[in-house]
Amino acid sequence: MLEFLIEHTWLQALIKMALLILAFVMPLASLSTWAERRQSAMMQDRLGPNRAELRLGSIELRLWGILHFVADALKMVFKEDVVPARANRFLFGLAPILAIAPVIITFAIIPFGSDLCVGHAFEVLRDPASMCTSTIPLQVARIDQGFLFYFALASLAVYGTTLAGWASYNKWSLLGGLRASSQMMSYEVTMGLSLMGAFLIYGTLEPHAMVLAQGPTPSSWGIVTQPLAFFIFLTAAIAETKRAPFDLPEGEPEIIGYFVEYSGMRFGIFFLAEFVETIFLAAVVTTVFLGGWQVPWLYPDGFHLMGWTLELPHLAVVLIQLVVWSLKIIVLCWLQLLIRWTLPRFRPDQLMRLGWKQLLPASLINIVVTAGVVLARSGGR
């Protein structure tokens, strides 16, 4: 069976994509809906969700309100799916798919662990290059274009929000869709430019190669070598997800959201897409700026620190890297929730001014400075 998987890379990719989405992304996105309510309640001195329960005879399980997202999912499944009479039914149904599909697909380029060396799981790999004759990459698709693929696909999500507003045949939805598209396109420019400095330093667009270039030494990670790019990208990416304080396309005090006419699971897809985007944002930040799956001072054969060595079998090293990668993403998701409930909503003019007059020039300055440093280190060659 293992030999069959090694020979058929398409089956490997299918299994890895299914495990990544169904066992990590979707459960984390669902739990994020509960964490957002729970965290906001703690910050505002409220109780938060705590009533949904599961009864097993005389036993009542409330689990701190975690079952609320299960109740929400059931409500959306059984809620009536209403389509406005004058809406474009085809585009109305296509919009939610265009909103979530590009985000899920782009998870294919995210590396979530080092290559798994087949046949040497319980051995200490002192020289992986010579010992590993066959490997299983813990990444769905390893393509040289890497983040160019991400930006090409992520830009398609703009169509989902725009079509949702236009196809609903509602002027308030249309206005929300226009705001969403202008906001997303504006901040995509800054997102791309903010990563250019990292591309110059690592010399590659491939995410796995960028993780390898950072290595297990934290001083070589992107957040140290590109601190300005880290803050620019994080800010622009939060604006790209259209969540507070950048939630103008659906800001209740100002405008009705672009998916106001959606109900049932169509609304649920838009709702879930936002949380999936936050997870993908955390994955990209982890990959480019936080060393990806790298663990401080953990090498293929174990931990090395100040002359002290702790040898570990290959499988243990891979599992530690996978757990630490997951923890980095969870912490970044928590950070985004914290920002959501800390900062007030921007005005539309403030939103555009921040993107075009502050973040964009800062990203260009970062590129120029980084290029100069790289050129100086190369001796002007």
Given for the second form:
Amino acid sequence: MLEFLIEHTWLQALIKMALLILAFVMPLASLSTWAERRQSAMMQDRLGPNRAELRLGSIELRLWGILHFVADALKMVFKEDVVPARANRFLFGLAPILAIAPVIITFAIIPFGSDLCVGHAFEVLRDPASMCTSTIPLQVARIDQGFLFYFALASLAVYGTTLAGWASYNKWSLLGGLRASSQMMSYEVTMGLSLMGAFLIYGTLEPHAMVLAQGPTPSSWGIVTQPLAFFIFLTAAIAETKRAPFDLPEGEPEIIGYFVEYSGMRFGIFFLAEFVETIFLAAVVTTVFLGGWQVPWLYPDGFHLMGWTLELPHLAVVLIQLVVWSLKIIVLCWLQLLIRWTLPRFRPDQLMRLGWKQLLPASLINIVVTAGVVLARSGGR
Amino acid sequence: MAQAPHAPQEPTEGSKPRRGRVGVRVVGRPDSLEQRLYLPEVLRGLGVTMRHFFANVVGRKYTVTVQYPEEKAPYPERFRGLHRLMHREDGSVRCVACMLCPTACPAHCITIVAEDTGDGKEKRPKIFEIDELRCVVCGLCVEACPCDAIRMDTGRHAPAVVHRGDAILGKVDLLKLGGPSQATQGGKGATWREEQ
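Moving from the form predicted on its own, what structure would you give for the form predicted in complex with its partner chain?
Starting with the chain above, the whole complex follows.
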């Protein structure tokens, strides 16, 4: 069975993708819809939705209102699906898919654990290089282009929003779609350039290699070596997810956005895409700046800290790494929600000024300085 | 010029408000590097929301929400709610069907049909109905009543009903809400001056 899996990497990839999306990303995205409302309530001294409950006979499960997302999903599915009379039906239906598909596909490049060493699950890996002959990488696709693949697919998400605005046959949604496309294109430039410094330091574009290069010592993680890039990338990437304070493409309460004409589950998909993007952003920040699945001072054979050692079997190491990776992502999602509910929205001109006149030069300076330091360290060769 | 962002600036020479006129607060543009960087202020803002978040998650420190059906905010003492009809000592209705309350009622929601008690002195209501859907909760009926027969101090809202007719409360319903009243009733009639 395992041999079959190792030989057929496409089957491996399918299983890993299904596990990653169905067991981690989608549950987390659904929970974020609840977390967003509860967290914002807590930040604003309210209680938030806490009344959805499950009645099983005499047992009432309330679970702090977590079940609200089930109620939401049911509502969305059963709502009437309205397509405007003069809308382009094909593009109208295609837009939500184009909005969510690129984000889900790009999860393929995210490494979520160190390589599984087949046949040594319960042993301590003292010498991984010679012991591990056959491995299962905990990453769906290990492609050398790595982050270039991400940037390429992220720009495809622009089509989803622009087409949604255009296909609705509504001036306001068209304007919203234009705002969205101008914002996303502007910030993609900064997003790419801000990661360039990290590429220079780690000498690779491949996420797994980047995580390995950061190692289990937090002082060599990206947030320490590239602090400016961390802030620039976080800002640009939040702008890319189109959430407050950069939510002027949609602006739910007053300015009308690109998905006004969408109802029911089509709207739900846009909504979900936003949360999946949030999780993906957290995953990228974790990979580049927070050491990915690396746990502080956890090496393949166990913890090593200042001469003190705790040996752990391989499977335990991988499980700890998986849990810590998930925790990092959850904390970053929480941070994004905190930012989203703290900062007021930008004006379009402020948005453009921040993107082109402040973040872009800052990221260029970051590249030049990083390149200089990398060159000096390598002895000028 | 590092300044707190919301501190009012001292009015400068040109814009100094004169005595007796409305003062003008001159708020400068964010000039200092700290303000233009935006990041320190962002972090301060995040600190505030984070403080509220953790304090509320751990101990509901700042939350003011009242979980309505389970908890209720106390009403003020003089809150006007659903009507009730008060009782005499023997449990009969205090109302003497004087018609002052339907006369005072601006919404015409009170219907009284009087009948003779048979004791040769007083009337009593045969029918006493209040349409709670028409009632505007002004309390004029209570003001008008000379017998302390009708009160609005139940502290309850008009009930939610399926049919409009269900919102019309009859004498029996109103008496069920009521209780004995201590107010003197009956008096000495028109001859009280002579007896003094």
